[in-house]
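Next up: a single chain in structure tokens, the form predicted in complex with its partner chain.
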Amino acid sequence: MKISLRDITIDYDNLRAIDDLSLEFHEGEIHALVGENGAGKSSLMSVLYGLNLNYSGKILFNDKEIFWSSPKDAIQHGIGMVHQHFMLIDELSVLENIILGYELDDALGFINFAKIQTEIKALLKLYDINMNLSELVTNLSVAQKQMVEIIKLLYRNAKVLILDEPTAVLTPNETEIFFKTLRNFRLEKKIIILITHKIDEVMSISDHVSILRNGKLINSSKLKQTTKKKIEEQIVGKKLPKLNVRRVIIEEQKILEVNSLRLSTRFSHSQPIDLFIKQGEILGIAGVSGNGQNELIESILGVRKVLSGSIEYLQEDITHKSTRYRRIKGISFIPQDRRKDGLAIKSKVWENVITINLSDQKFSIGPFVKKKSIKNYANQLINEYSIKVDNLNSSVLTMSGGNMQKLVVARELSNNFPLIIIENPTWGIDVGSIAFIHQKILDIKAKGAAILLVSNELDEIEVLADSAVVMYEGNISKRITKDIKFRENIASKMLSGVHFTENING
């Protein structure tokens, strides 16, 4: 079997997402599709899966042109897709999620659950997969959810598997197990399309690699015919400036201290958390998203109640203070979800540059705002952080992700507060902005700020952090200090959840 995409072009309003692109996928091959965020990987695959019908070009199945009118057609042709954001309903059982859209039903339309159950159990046995079908999806780990998605495809008898960033949510160990399953599928002569931005994975598992940049195909070749370095260059397209890392002396003063903190809800049974950050230090919290990092940050910021323990900021107990109190005392925060938590995106640009400091004499007089000085200040930030924006009066919505993030970073860092909490600062933005933001973080550290950096990108922790802990299921590992084996040490802590918990208990 062979699938070809011919001369595919996709236009969104005034943006060309895919530009005249042709590709071929062969059976028994793991085909890696790589490129940075916004390169067009997902857009391309949504065409193949029938989710996007607004394109020009052809899809060929064994050299015969086919047309989709909905994903249903694609599924019937044996195409299955695991989306980056799982297409699962938490409140439903595993079984209900698997059969969705392909229910065996009686004449009245009622579902024959018993029959389906035996069918799927046979399937699980065949592929040697362990799964409790009546469990609610919400109770599953991320890796198990991933497996439900895969079973869904198997149940639908998919011959082409499109996997969009499947390992983003997996620990290194889980990734290994996942890849083993993929190799089994390869033996079964399935076509596997792996969308990823991790080059190490491409090198370790794929047979064929295609690189996309700005909607264009840069190169498509057998893995053997290219090298890691070449791929890296092709993804980025230009050389990035090297980060300017200055040595900073870490002062003894602890800026933030978290003592035996127990987080509320999901992680209430985890080990209490102890943390500290000194002046001039970046503490990285590594780990896959959803292991309690967000809850920890929210607790430190005061938007989440804690069960017990204390949070001290500059030797002051702030455990029961309001968010407002803490922020005014000098905590900056750069959230992961900039569109919801970092900005009011429908407001104008200049309306997003001031938060708690609006009462400063510089920006207001009595109850009135000084629009001119706020706008001047906004211009100052825009120049300093080279933010691209049409107009101060246009809404933030019109900016690109990278520029939005720069706006948040600019606002939060210009306060020059002693503590800065940063959560996945480079999530979903272009490489240029990533380097820029990394440099700004290092600069503010050099000025003596204490920084808590939560990131699920190992690279980011490795480049920026002075020391790191790993977070898993609400537990925090011992502190890993920066040395030659920094990365390896973090990765080994991330290796296995079970192993990890044992470590802590022992």
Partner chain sequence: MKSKEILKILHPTIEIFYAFFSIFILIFLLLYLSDANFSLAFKGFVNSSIGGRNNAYLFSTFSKMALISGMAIAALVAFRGGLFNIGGEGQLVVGGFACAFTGLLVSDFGFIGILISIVSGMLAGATWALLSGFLTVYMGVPLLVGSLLLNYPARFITSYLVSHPFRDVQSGLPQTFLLSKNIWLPYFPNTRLDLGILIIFFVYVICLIIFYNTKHGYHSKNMGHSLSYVKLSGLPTKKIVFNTLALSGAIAGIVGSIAVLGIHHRFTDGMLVQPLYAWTGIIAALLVNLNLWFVPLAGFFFAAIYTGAAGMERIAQVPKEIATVIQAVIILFVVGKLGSLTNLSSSKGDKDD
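Moving from the form predicted in complex with its partner chain, what structure would you give for the form predicted on its own?
No partner chains or extra molecules come along with it, only the chain itself.
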């Protein structure tokens, strides 16, 4: 089996997203598609999956031209796609989500759940996938939800799997389990198209790699014919700059101090949490997603009420203050979910650059906003952070996921607040933008900001943090100092499975 895209061109108003691009995908092959945010990867796959019908060029299936009128046509030809943001209904079970829209009725028009369940269990056994079909999706981890999306494709007899940033929020262990599944798909002669920003993963699992930049195909070759360094340079069009890690003196002043904090979590045995961050310090919080990091951040921001204990910011007790009060007082927040918590995605780009500082006289007079000033400020951020957007009046929905993330980062770091809380700042970001955002974080730290960095990426914590703690089942480890075994010590606590009983002040 072979799928060919020939001379594909896509225009969005005045923007050429894909420029006369041709690619081929072969069975039994994992084909990595890499490039900067906005390079055209998702746009190209939207053509193959039938989401975008406004293009010129051809789609060939085994050298025969085919036409889609919707994704349903693509699905019927065995092409499936797992999007970066999952399309699942939390209130339904795994089984119900898998069959939704593809129910098989019996002679009387009823859904034969017993027969369907038997078929799906056979699929799970074939590909060595462990999944409880009766579990509600809302109770699943991110990795399990992603696997539900993939099982949906298998149930629909997908021969081509398009995976958009599939490991963006997976831990290293979850990623390895996922890769094992992909290798099984490869043995079954499926075509796997992997859209990713993680070059180490490209080198680890792919057979073929294609690099896009500004809508053009820069290179397409067998993995063994290229190198990691060459791929990185082809993605950004130049050598990656080295981070400027300036030596910063961490001041004694504690910007944030959490004392004996008890949270409402699903972990019955969790201990009170104690932590602090000083001026000019980056404290990393590592751990497998779902171990209490989100509850802790929500408590510090005032979104979640605490059971007991205190939160002090700049020596003021803010335990019972509102989220708005905390933000106005100077707490920046870069959330993990940019679409849900970071942006008003249906609003215009310029409207999203002003949040807490809307009351600033530069941007408003009483109830009236100064659109010109806000738009000038938006243009400044867009230029400084190299954010790709059609125009300031475009809806945020028209931006790529990576550029959405850069918009949130630009807005929050540009406030120059004393405390910045960051969750997975480079999720879904290309290799060039990762280096850029990391440098911006280090620069803001050099100005004296205290930064609480929650990240699933050990590399990120190793590069940025001055010290780190690990969260496991609602408990927090003793502070891990940055030394020659920094990464090793973090990893061992993440994977040890022991309950932490000490606090970081110990």
